[in-house]
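Just one chain follows, in the form predicted alone, and it is written as structure tokens.
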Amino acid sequence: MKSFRFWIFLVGLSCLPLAGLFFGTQALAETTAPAAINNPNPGIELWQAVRGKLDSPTATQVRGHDSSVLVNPQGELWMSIRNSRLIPQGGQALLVVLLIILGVYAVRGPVKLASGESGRQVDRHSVNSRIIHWLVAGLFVILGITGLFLLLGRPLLIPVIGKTAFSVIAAASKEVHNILGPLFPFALIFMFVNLVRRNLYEKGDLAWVAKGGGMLGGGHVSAGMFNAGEKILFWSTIFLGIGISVTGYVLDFPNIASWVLATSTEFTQYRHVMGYAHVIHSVIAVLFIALAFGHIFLATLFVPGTLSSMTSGKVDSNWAKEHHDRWYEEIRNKSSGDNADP
């Protein structure tokens, strides 16, 4: 096992050159602004009208959003933020999270059961809970992959597969993302209704946080069916899910953006609404994906035996006693009426 962790550590080190790629991309994107021109422009009023700066009447045969604006400065601002901030810094953030995960696993290794597996299984998650979990997880994985293709694919994939192949992947990713995206909030609602009762605060949660789930100070940390870390994950998923769903609906359905434009004085152009929605959507997506990396790591590699609760619905009784002792006592008391192990 130590040899395996050593190779994991080497893999992490080999990923460091990718960090240079993202930092280099950001450095190339940052350019020095040209010096200001002091000579007055005789056509300044004309160009202000072209850019939509004046309240002068305009007429056009083109019909659509912002159709009377010939030069859209909001589009230029969005492009600048996307290319110089979202792409390099979003990629750097995800890479750092992956390196931290690899480092923790290489140094700490998996959390083993002190008494080993008992061979006796106890029920943890019902069929309905597992279906809802994998519905949310499946949609999230598909939307996350297609979203990363659209955000980071251009600088990463074009040098490898070329522009033609990337255009096919990008077009397919966009269609899949737009079709499945509106389903995600409904899956979140199902998850909320199914799990909210078990994810409310209860006595002992603050102690769990203070001890880092047992990583700090040593000793056993008591927990119910869900520990404080899992509750933080649940509520983070709900709130990030609300943010990414609202901004996603704005991007997916133009009528919503038009309504925002009509009801808010802060936005002067349709593109202004879409640009803000895209930036917020991308930032939340990066945070959401980073959170998912941690969740997958904890459930598969760091705490062995956890994944079976979402595959078979059962966990080993020793796993239940060591990680969720209060919940284990609860199900024991509900068993056959005596104090024997379920």
Second form
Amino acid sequence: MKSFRFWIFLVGLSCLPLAGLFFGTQALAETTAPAAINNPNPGIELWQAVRGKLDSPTATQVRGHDSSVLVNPQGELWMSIRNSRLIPQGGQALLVVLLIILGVYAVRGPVKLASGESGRQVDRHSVNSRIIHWLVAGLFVILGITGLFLLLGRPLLIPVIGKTAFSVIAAASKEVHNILGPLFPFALIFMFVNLVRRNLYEKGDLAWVAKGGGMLGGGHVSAGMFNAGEKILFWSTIFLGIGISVTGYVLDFPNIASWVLATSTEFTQYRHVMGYAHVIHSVIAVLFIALAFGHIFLATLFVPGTLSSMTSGKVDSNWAKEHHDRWYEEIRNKSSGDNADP
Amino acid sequence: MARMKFLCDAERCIECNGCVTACKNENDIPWGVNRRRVVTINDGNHGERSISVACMHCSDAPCATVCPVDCFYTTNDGVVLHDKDICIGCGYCFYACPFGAPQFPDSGAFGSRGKMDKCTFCAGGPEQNNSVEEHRKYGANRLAQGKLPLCAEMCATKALLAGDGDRVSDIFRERVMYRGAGALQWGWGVAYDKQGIKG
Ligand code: HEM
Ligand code: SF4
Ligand code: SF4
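Previous: the form predicted alone; requested now: the form predicted in complex with protoporphyrin IX containing FE:
All chains and molecules follow, beginning with the one already shown.
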């Protein structure tokens, strides 16, 4: 019995702090809080205005798109995208594409003509077509190489050749890229006009895609002047080309929006606009270069006999029969109409 | 080792642009390039404040991390400098810099960007200290002469402070203590005891 009372006493004792808490909060609620000092911190608005977050009128004697913004934090996004995505992942993507191409070549080897060469040549591309093709290709290779120097030179070349030598290459790359870049869309327009008629959808294109261009399922794949793969290449070139040219012009001419639109409001080329243009330009560039790797591989190593269509303009008649049967029929009908030897 | 810093006291700057002029003169900066600028916030309104800004000589400087030719270096005094012999004038440092510090004179074909120019904390560049070559490319090297940047030395109200970060913050802390209630409580609202009026 005695010990029971002792335990009650002990539990009561341990509850005492709780009681203190209860009366304490009551006492706090009764005393009125001292009047709050009405002293707002004017620094809040000032430092928000400093970061350009308020529409407060700002002025400076220095001219520039956003020279009256004291702190512009938007470059940080661009910086992190370029440093930790574009440079490492762009480089890796191109490497992976090259490895895939090597793999495909090793496994499937070159696609030789089943019936061998006939020795008879047929005309495929006119002089105009060839000039336009090499104009686009030449500009593309120069722009791609100079652009990649700027993107990947610091991690890949500076450790090998040093800063001074790389600076010479980079300066030349910048100058050449800035001057030749604006010509690229014009070459692209020529190419569009020249080839668009032959790159529209035709019956048989879907079947060509379904058979993977002959890589899947075996059997013969029928194609016209351009097969579906080449049409995909054409339209990708056009759309990637438009994207890379628009963003390229934005980067090259920092006042172009104001000139073209004769306004300087939403489209003013502020730093973040340039940042977005640069990221889109570089992402398209990597895709475009990967596409070009594939195109060059197919047209040279993988399908022998193709390259001559862009050099001499002629291909072997068996090449035409096997790879572009419907086109071969077409030109044969045409030339037999002319009474010429097919 | 000192860590050089600028600080502009927004309660003192009167937008006289003396620092801008001092900088242009001391460093023989070409037309169109402004290493330092004064920005006035709330211009013409109540609560107007001005702040003078130039390169802030960031630790882990963003400009340096994006430069495709890696031409920036940080001196032992914590000053961020660059090598104009290596710079290609691509403008990437300007995209990355939060303060709009890098500047580009027109040059090259079709008026493309020339080599970047920015505040050097009056510390010149990689050339021999105070050589003719150094002055031509980067302007003054006052640090090598034991002097501080001229913009701050010329500032009539001592709003713009430059020097070892510890000393600069000591001076500013003392000012804030004297002003009482917060870094910015110094305007007529406080003087006339009009609570709630900012500035
Ligand atoms: C055809 C293909 C093109 C490719 C593959 C290409 C590729 C690239 C690459 C990889 C960069 C470097 C990005 C970096 O360093 O972070 C770049 C930058 C740039 N490109 Fe292109 N580009 C092409 C077309 C164009 C066109 C058509 C224009 C202009 C109309 C243009 C203008 C620019 C400009 C201004 C830069 C910034 C370089 C600098 O400021 O020094 N590019 N390009
Ligand atoms: S240029 Fe800009 S980013 Fe570079 S150190 Fe100066 S303030 Fe920092
Ligand atoms: S402008 Fe010069 S310093 Fe600036 S990032 Fe380009 S190369 Fe580097």
